[in-house]
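In the form predicted on its own, a lone chain appears below as structure tokens.
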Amino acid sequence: MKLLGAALAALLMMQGAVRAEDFSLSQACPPSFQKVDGLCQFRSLYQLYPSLEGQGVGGLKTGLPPIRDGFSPQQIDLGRYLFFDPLLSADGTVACASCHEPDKGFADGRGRAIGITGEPVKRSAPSLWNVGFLKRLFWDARADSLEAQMEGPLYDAMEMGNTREGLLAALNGNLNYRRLFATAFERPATNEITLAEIYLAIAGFESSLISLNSRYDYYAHGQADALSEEEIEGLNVFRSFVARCAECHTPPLFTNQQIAVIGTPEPEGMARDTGVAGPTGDPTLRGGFKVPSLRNVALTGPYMHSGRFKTLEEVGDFYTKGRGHAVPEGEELYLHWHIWEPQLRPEEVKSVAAFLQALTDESMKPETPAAVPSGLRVGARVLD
């Protein structure tokens, strides 16, 4: 199975899968990016807003943090081929949209993701909405950029499991990617395809998935009808000082993209995940865990970094029952400040689930190509 890579490609093209004329790239930005000088920036009207910076939790009206723009319509389209092609992995069995599909929320609805081996990793697949506001990435936060993030999955050996002169190899083999290649990056096609083309094309395609035209969008841009009197209420909820939600969970992005130390409770046999603490050897830090976006969380259960929690109710119930209480005998965790007894009732509980539903906003959702230019199945691994 490792052999796949560039010998099937060249297999597949002589084959007449696929074809040079089956694929160009898109001379148009993404829905949110304007055209400028031929690249896209990212428009918004949160950009209208101040900037969150001393703003508390964030009013409605609070801008935005920085995004990752400026890539070419050509470099972003590239992106999203590579994106959903199994070539990427050793044995072209997996592509990053295998662990990040659309219709879950780019997240993949498990509680630990699948990879190459068929068998769980350590955590589950983060959603990939609005990650190009991001700056801390992976559960653990140890990459601080997206092609230092794409390099986990690229090379690990349980997601794709690839290495650097395999994917060179795979995709410098394939014709279709040579022209297309040469197209995004305004180069000759006899020029080699190298790892940072790769890793800017697909940080291009990742920075254009914007989320933010939900109902709770229409509703902070002044539009008062748009949530309902029980989501409104979950959203004072949220907001409050009781029970704090919105002091990690900051509006707009609904993260602050700090480290938190929550004392989530592991799914039954799992072993405690040291979180931060693994890749910064900071006890302090043990069992703690990047704060995530909530935008499109309703579609990405199940929760948590294990995916512990089936339903959005059941993470409130977790928060509500208080500080540490599912935390192990002799277990010691610097729990985060943040989290305390908001001893919140059921009907509150339920507003706030019912309120973040109000997330939801695939508006902007890219196409997912018909073909890839290996030939390979679109988006690869089927497990369900």
Given for the second form:
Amino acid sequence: MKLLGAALAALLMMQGAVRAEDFSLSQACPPSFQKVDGLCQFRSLYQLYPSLEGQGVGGLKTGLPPIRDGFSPQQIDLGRYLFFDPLLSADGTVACASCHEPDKGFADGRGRAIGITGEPVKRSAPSLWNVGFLKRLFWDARADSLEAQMEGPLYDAMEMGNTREGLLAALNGNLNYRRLFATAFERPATNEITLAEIYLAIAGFESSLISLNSRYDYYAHGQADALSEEEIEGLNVFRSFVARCAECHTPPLFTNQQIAVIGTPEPEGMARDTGVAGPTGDPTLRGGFKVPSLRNVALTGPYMHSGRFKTLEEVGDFYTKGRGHAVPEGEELYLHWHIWEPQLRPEEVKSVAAFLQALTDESMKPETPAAVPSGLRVGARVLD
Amino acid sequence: MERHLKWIVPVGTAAIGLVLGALIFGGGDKPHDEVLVAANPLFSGGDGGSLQGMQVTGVRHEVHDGESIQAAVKAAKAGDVIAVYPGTYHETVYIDKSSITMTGVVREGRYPTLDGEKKLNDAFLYSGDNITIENFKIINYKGNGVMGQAGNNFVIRNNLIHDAGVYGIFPEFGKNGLVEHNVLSGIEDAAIYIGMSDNVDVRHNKVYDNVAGIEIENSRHALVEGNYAYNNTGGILVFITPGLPIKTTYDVIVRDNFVLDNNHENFGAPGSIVSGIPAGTGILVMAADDVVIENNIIAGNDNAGLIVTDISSVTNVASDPESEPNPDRVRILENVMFNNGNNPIGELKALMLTQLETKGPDIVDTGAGSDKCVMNGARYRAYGLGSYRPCRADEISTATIASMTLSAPAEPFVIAADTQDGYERIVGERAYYGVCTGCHAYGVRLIGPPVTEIQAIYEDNPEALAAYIADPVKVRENFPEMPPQDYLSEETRLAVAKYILSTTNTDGR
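Form predicted on its own done, so how does the form predicted in complex with the partner chain look?
Below: every chain and molecule of the assembly, starting with the one above.
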């Protein structure tokens, strides 16, 4: 099983499905990055604005938190190939892009993601836009780097089902990858590809997914008519102290990167997710989740950690119905103090949903490669 | 309705908090309408005049009863004054621009009144820098009276705010501000709430019949001075709330305040942090560091005059390992405290009973934190001050600190310290990479033509390039139209034009 991917790839290459010369790595940094001494440094208009205590949370003209940057263009482009290549999974059917599809806001349009087994996993696949700014990853914040995060899906039996040995064998058995890694890491192709190199390249690609040019951003930079009347109304509800959305989904990233217990329900019949209490063992964090960014949120339904809500209006209704209304009898949760009884009117919920649509920006969406070095189907996934 | 202003800017006066500039609108058809507009005291010191957006001239917009305040805000530009006349206004006014003065015109006791009729959320929302909001009456809102999100150099003063929802005045993520001479009552959380902010003075306000009078939370460098806090559930609170993105509170002076009879029944919303505050609390210091309590009159608070405690006193919130829980280096200086603790409740009552006492103390410290000191500690009915040392001679007065506000306004932009480039070049570079590289690259065609081609067309004419991007016309047959970049300011468009014409990046972008 372990070597299946490698064997498959080797087979395909022998059949001439992919030729080595089809693959080269970009020497240019992705959009929003400037090449300085060979490395890609992040650039944005938001870097002109200060933020209190450098924390990257505030209002319209507030600077961003620090981003993970400084990868080379070649590493980032190699990461792009890896991201779309199902060779990374145990049986060559699942790529990162299977659950994080560029055309679905780097999520998958499902309530719960489906991996190698064809069965839904426990949680929903989050968007990866702007993920390079996040200090903690996963809904339950259990990983503190992109590298640590990746070890989740790669080796999870339900997701990509691979092992470290299987992954290394597959990539080292592929001549294209041997050559591409040699280029990206400026070392001989005779060297074995290492896990650290794989993780770094994928992390570089993930960090290049920048979405900061939405109509909301135009408004923030000063164009008063970039948002419609209804969207401005929605922004005002969003940041009002009645709805309090902006207290947790704080601009400019629309997350304050904290953990909050808000008492969301699971889909019918599903066992309760203990959230951050799982990895930390702290009972006060039971049902707590990392506040997700809302950038490109219109593209990433269904919503919440297990996809209970289909639309943004349903999400708005959840908050409106008030503190603890969806918490089952006998469940002790330390609900966040901002979760109260906002009693938003239907038109307010609608305007907030309209405002959230204005956070959509895919102008820097990377190109999906036409082919991946393994010759497997680009971004392959288990079909319904 | 617009008249040009002439500001009289005083020379050589640096004292903050004085009414410095005066402006008289004489003549015209309204003989009684001369208005005094005090210069923003935060800009009077230093050479702030050279900073961006700090114009001291502008246009005056008048808003009269029946007209829309928001319409005037929309029409206003940086430096303008919006004078709102007596009348009743039902609006949420949002100010997403900088350097705007909202000034109420009070006539024979009649205020311009913003009335939310318990239907509207917030009265004022601002995000810009250099905002002044003064002389308004604000009632019946559901959210906040005045809420700031990240505006720096704010002045909120002389407002009467009653039953305006959760907070009366709430600047958040702001640096350098002044909240003074406001009167607030009937607020179901904190009347004045300085949250996640730096360098703020809260002076000479009157707060009563609220759950919390004045709250300094997850903020640094604050002066709470000369306020009158009575009949709130808790008078003045200085603390850290866990779970917020900015985690510290330190360097806070609470001095010269009257903190009297704060015995109001707690009517905080279930689940709110303040809903756990025992009625009868004069001053509460929780987990905050370097707090000075000086020259206050603290009396008639039935639970305790001053409580110093760690973060474990909030029991209804999820824990946050990143918040340091202990109150360190608290200094209790000269204060007048009497008649506190007549009816202690909850934990404090139980604690006092273990001491065979039925009365609560002037001061109670629950024991956490280090290096705390007290002056003349023996004069107070105190409990738990065993670990306090006497304050040293250099610690016994804060008289040398007149204000916690900055000596020059906080700047609206940042430039990395290690760059040699001028501001315009940096703006151009940020805009080029942050926006244009989505469609343009140096040597190759992407969605738009390569930069080399643009350089050949515009050569030495950045002005023409800047004009094109504000309002692009279709040039090339086989290209899509370029979307207008008019959301970039004129200054930014010129900067990016100059940048694009001078860049020599041969690496593809």
